[in-house]
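The chain that follows stands alone, in the form predicted alone, written as structure tokens.
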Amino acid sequence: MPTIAVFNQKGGVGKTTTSLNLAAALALLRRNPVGIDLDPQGHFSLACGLQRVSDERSMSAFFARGTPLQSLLQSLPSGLRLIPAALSLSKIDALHGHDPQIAGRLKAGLCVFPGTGVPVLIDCCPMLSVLTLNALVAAERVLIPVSADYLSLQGVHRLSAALDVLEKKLGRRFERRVVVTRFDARRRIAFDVYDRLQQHFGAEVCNTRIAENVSLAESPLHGKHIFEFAPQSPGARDYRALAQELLAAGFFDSVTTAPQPIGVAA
């Protein structure tokens, strides 16, 4: 099953709204697809509306004990598959750190996870840990929401480079896209990093801009989606849009051959 890991070091950039949104989107769409809230505070699933998780019915438990993820998935109202987080995630690093093994464990799990071709969506945390480090080793790509600020484009810097030791590690290229969130279009400057982030990045710079929209901020006190919430507002128009664009660009399709190996050319 194609997994894409959503993750940026830095807070505040719309790394949940965009893992929300076009898991969203795609559940729209009839791609059926799954998501994993691997971030301790657990904002992914307090924003579908799931409050006070136990620790047997989310990630915790698939580190902790071992329980299998078709177990711990849930269908929400919304009509989005979510696999929740607890604060007790937290205590992975200190739990399993120093175990060689820990980091293959995710995409141990996902192996056996019904469903073939299903996209899997994985809202990371924002800092290399543990858990981080077992979404990158599941994910055959990687979704880099970048903020229209300045701030923001120096920390999308130092993640490309953080991720290209990775690579050299692992032995293998990430498919990575960048989205810009944020965008102010009355802002000069959100024009700038969307510009610099092209001659940076190039093609895998996304042409969609999620525009900045209150009923984004808005939509997750509701524990909705932006399709529920405000499902004409700009912030609907830009996410139905962002996944139509990866979708044509065959980012939610299935690898159908062995990852491309560092200093190979495409």
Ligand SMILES: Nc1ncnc2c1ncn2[C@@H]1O[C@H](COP(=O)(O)OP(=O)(O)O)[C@@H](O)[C@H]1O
The other form holds:
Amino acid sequence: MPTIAVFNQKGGVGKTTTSLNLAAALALLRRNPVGIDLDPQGHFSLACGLQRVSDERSMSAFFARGTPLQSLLQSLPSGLRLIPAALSLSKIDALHGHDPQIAGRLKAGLCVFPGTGVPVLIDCCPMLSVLTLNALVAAERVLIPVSADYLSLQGVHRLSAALDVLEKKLGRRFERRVVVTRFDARRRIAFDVYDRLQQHFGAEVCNTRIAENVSLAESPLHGKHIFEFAPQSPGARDYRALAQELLAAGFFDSVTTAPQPIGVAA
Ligand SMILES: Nc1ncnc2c1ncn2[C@@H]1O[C@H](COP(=O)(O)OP(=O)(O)O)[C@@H](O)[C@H]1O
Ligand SMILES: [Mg+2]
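Could you output the structure for the form predicted together with this ligand, given that the previous block was the form predicted alone?
The complete assembly is shown below, putting the previous chain first.
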């Protein structure tokens, strides 16, 4: 199955908003995606309306007790399918960080679930932890939300360098896409950030920009994705367009060829 890590080590750039609403857009397009909340803060779960997630029904159970991912999956009334997070996920680093096999656990779990062609979107926490390493080892592709401000722009270069190092260690390339979020067309800095990203990352930058939109900020309070909360909003328009752009680019297709080793020309 195509597994996508939604990652940026900077917080507040729109990882969770993107995981939620991109998964919702894919669900509406009948791609039946699975979301995985891999952030101990559990914002993805909260934004889906899951207020109190017990350890036994969360990703903590997968890492701590080996509970199969399938039995942790919740099908929500909104049409989304999610494996939620609980705060105890923050202990995984301390409890299992010494285990040399730990980084491959999620990849192994996803080998038997959820099946061919089902896109899996992993909402990562904002640091390079054991959890994030699990997401990146499991993922063939990385979606990097970057908010349209100067500090976010600086952070993405560091992130890109960190991914380069990881690629060398894993001996394969990640297909990457950068999506600009919180784009405020009234601000020159927003266009500046977008242009600079295009200069550096070229075609890896999505054409679709996610506008700063109050409905996107409000919908998690109601435990709803944007297509339930404000289907006519600019936020809904943008996440629908992002899903369509990425689908057209094959970003959610199954990876059929062996990942290309580093150093081998295409
Ligand atoms: N396009 C947007 N317009 C308005 N608010 C946004 C937008 N994207 C994200 N937000 C808000 O910004 C904050 C951080 O977003 P979030 O997705 O939680 O970032 P991250 O997961 O990277 O920490 C949240 O309060 C969210 O509602
Ligand atoms: Mg988040």
